[in-house]
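Below sits a lone chain in structure tokens, taken as the form predicted alone.
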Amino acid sequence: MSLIADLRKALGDAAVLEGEAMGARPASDMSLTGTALPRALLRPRSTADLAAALRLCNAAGVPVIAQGGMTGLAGGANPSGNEIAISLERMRGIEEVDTASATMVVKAGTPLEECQRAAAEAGLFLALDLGSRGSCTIGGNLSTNAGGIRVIRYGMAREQVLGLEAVLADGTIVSSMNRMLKNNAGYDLKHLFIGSEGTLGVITRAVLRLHPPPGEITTTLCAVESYEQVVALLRRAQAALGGIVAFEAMWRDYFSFNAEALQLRFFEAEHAFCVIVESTMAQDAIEEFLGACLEDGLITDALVAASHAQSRQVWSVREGHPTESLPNLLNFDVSLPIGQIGHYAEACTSALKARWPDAHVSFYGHVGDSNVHICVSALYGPGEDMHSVDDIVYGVLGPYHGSISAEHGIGTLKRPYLHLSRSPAELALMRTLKQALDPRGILNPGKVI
């Protein structure tokens, strides 16, 4: 009996799609670099179904790829054409919200926004937040250790997880659904799977940590004239405003391009940087803080959002380029020591402009968590492609001892550059873990390492 026939027998015909029945979605994540459909697409309904599927695929030596919301930007969920893709979209739902322990038990295929709503309805707050919240799924968020706009206060996705369940390559179910904040009973196995991009096991359920609602959030937009002042504003805001909720810096080219495209204007003049600061402090305290910053010359202008609509306008500028006006647009996601980000941005821009003088190059980032994003749009000459841009962006990063991936993962697109951020000993240990948990190498092959 063929593998596909075995899978149909184990999961049912409706859970095994082939050919045109799969549609185009399984071919590529949002990087749009995938070009091939998988051999088949499985749609299990339960952890037991997934375990049965992996057991069969492992026995046959056929590679598999777990797919969530397909919102990634590193090619981590893209098939090459020979794999079996497994969509977790039917493994969806909130199993429980425990207000006493402030936890949520959720299935991996549940969209992030659905989890946020369920937490809010229970009077609690799920801190993880991404622009793709309506499409990305918890399984994908955890397998890539997603970051987002609340990291400065609450940490990465990893910090939001108390326990999880995963299925190994051979179909073994590892259920470690811990609900306690303190649990030092041996190795914390969840960290094997969080951030491993489906190469060590497939996450199926998780216990998420919830928080008290942050209260009313006030959005401010500050005009700043140097990167050194951006860092000084960050430290002053953290000291004066307590636990700020977000701190997002936009370099002039990024802010001006998006604001113009959206036909929005916030300040009379253009400024070197525009910084979004969100805080839960009372508005009079925020206004006093801004007044002192203006008086000291730390900022040159400021705007306090007067409504949710105006706050959304500010964030709409931060949330991205209208891609139709920028050919070959590439988005990079790197991290490096906060004090070096300004120097790196200047060096990277200079190197890219030296190669493509007419290129659009712009920067924005969370800054407070060491993360900066780079947008590059260039018209390539003969023999040039996106990898020519990669070589420059990551090559310039090397001397700063930064990371080629702050929050988007490695996938296939960053794998050739992983050695710039990880030592030979670290890479060897990664391969040891991969061999131990997936000896036949069927889980998301060719990704990460």
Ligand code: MLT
Second form
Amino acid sequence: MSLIADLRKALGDAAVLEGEAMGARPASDMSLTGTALPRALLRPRSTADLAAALRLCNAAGVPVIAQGGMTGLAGGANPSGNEIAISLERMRGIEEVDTASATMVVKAGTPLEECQRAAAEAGLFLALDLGSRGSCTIGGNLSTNAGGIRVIRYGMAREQVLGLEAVLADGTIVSSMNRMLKNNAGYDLKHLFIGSEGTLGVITRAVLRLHPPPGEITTTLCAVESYEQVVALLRRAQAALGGIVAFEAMWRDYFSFNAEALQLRFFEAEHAFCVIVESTMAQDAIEEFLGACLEDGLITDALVAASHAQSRQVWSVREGHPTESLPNLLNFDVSLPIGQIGHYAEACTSALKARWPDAHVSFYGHVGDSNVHICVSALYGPGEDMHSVDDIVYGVLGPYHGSISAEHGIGTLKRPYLHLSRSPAELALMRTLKQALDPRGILNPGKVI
Ligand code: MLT
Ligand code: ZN
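After the form predicted alone, can we look at the form predicted together with the ligand?
The complete assembly is shown below, putting the previous chain first.
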């Protein structure tokens, strides 16, 4: 194939891997739903390399797919077999931390944790944080508009970006490396590339916004007996504790299952909800707050993590299921108005259990951001598959006017359901943008729209 030869000529042989040399990694993200390897894997060293590669692929009409840390959960970086995958792994590194403007300039292939560390070393704080921080990369975080555990205080990935550089399908480099908090000079083009999952351009560099360090974070675990009280706890904690930097609720089935698997026990009794509240207030103020909540019956038990290790233990229960004991495990990521999440969880559980009485169904997540994750593990009968579960989870969501994707993106897995969360006019405008930026349809085809 002459395209591969042209790519080798333009980027050098070492930047073009084929066959076994690619390894298994480019086949699937963490949804583990990808089954095909790409035609070839490119490893450009620079934006100019990447632009040259896209120019060649566009001219040949060959689809491309940008890949970061492969930690996505929606199949957005999975090849279907005929694409050229572009790994950003060699476009890695922090170019600059500017303490005066509280910004950092990073290359797209830099792991999130490396960026967090560099910000901290400069006495600043990068607010984006998620469980896969060690392997996910900034390019992937921005192209999926990642959420994570600090959204309640600092917003999603989009809110951490001041400027961006991206390469369009035809190889045009759009450098929009703004460093100012205010810049209303025309359209804010960076938002075309943030959250569009590589379908409108490939992000290559970013100017990230940094914050003052939040100070000492104290982790507490609160036992709560109703969803209404979970919401009441959120609002009361926000009013009384100022700096709430995380608020994560775990429904009983989620908490008990994980705590048991990890052989951890935090409270004497089981509770309907266990809620992680993190705050930067002084510990005695937090203890006073919890005491008042206990007295009023808003919470029934509470634990203040006495050490970083104990905080990690609490988070380990939150961070995931031992998948081996849960066949066909699916992980959903929906959002809906905060006050209605409790009803939705009940209705969704009833509908799933009516179909599969023995199914594992559990809820957890960033309730303070109106976002809840759902774990479903069911043994399918004849004619059933994961879409049978999708139909129920999204079907029950419909009347709540929620979103089928709060933070994980659409990728391939949720594409058939996008119309449930976007109107015909919104979908038409998305197609207009796609056509304008990528007329030959080479960028991550089959994803999102
Ligand atoms: C999380 O909140 O832990 C992530 O979004 C990943 C997940 O849904 O499992
Ligand atoms: Zn999440």
